[in-house]
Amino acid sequence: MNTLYSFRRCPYAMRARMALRYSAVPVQIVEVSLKAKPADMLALSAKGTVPVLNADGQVIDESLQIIDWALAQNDPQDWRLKDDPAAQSLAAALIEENDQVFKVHLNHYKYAERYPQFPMPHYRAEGEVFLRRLDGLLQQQRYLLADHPSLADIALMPFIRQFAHVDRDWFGQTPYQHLQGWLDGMIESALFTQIMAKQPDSHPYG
């Protein structure tokens, strides 16, 4: 049995608990106290984060890497758009652009008493340049890169909820109908909502 160690509000995990399930690879999910990580985990992976995928022996405790991993098996709705190069390209972007630069804002905004450098609306904005950039993709078809989900939206999406959740009923204003319904559908899935549902200690997929 492959064993996933994970953290339920954990953005990186979720995104990695959703390609498992997608692929339908059988799992076993480990929920982890942050504050009292299992000896088993920390032998696997030194670094002590979530996600961290046994699979078979092979570990894996990066979440691109994992999903990577699970796509590999089994990728039945091709959310890698094999097909299209370009579409593949620019999910990479998308994504280095949401690990590397939007996630920064994203602490500022959510943690703004920890940065008083600045205020508040300033962290927000510039997280919104990431949104607006989105939300621009979002008008010319359904999902990010195509009319179905892809490897971009699952990787970007709980990033974006995380962001929207700081403040809903700013976010809920904003002229971002086109991300405010993408976001809508994606937390609305089916493949969200039992991704997040509270599980015993274990819980196995597949």
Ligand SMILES: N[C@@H](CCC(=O)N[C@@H](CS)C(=O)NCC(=O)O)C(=O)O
Second form
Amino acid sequence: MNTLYSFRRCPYAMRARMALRYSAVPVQIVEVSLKAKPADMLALSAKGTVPVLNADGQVIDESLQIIDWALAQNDPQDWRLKDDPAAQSLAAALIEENDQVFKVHLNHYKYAERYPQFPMPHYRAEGEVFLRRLDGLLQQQRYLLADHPSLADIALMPFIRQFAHVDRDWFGQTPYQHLQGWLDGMIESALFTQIMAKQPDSHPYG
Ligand SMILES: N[C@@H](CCC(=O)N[C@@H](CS)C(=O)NCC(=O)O)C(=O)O
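Starting from the form predicted on its own shown above, please give the structure in the form predicted in complex with this ligand.
Let's see the whole complex now, leading with the same chain.
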């Protein structure tokens, strides 16, 4: 049995849930409270971040590794771009920039009042550099690295969505129309809709 400890609104957990659902591996999703993490999750992974996958005893507690594991089980639409090493390198570089650089700008922008060294538009402009780059890629093809989704689209989308949702009016008036279309399509996709559906509350009295 596979279990994923997850938090619905966590972007790292979102990308793991998308990859697991796409791979069609059966997984029980356990929605955790980040303020009261379950003891069985902490016993598997002491660092206390979600997502954590328990794949039949193998514990994976990094979202990118969970994606790799899922795609190794089943990758029907070639999210790994397995015959295109150049695209694979670009995917790795985009994910690295997202996780190490853009994510920092996103946090500063979203919580600008906590970082009074600079006014909010400064942080937004720092993040915008990445948006511009992605829009450039999407001018060439429908998804970031091909005409079909790849793991780069899945890994980045929850973070771009968060950035866009800090101020939807601002995002809507930017010149990044390809990125806007890409994000709308990803948000409206069956895959994303399914992984964001609220699970029925498990009720202690059955
Ligand atoms: N590098 C980790 C990051 C995961 C992460 O930071 N998750 C956040 C929630 S979005 C978390 O669990 N934070 C711990 C907490 O809030 O207590 C991954 O990719 O899985």
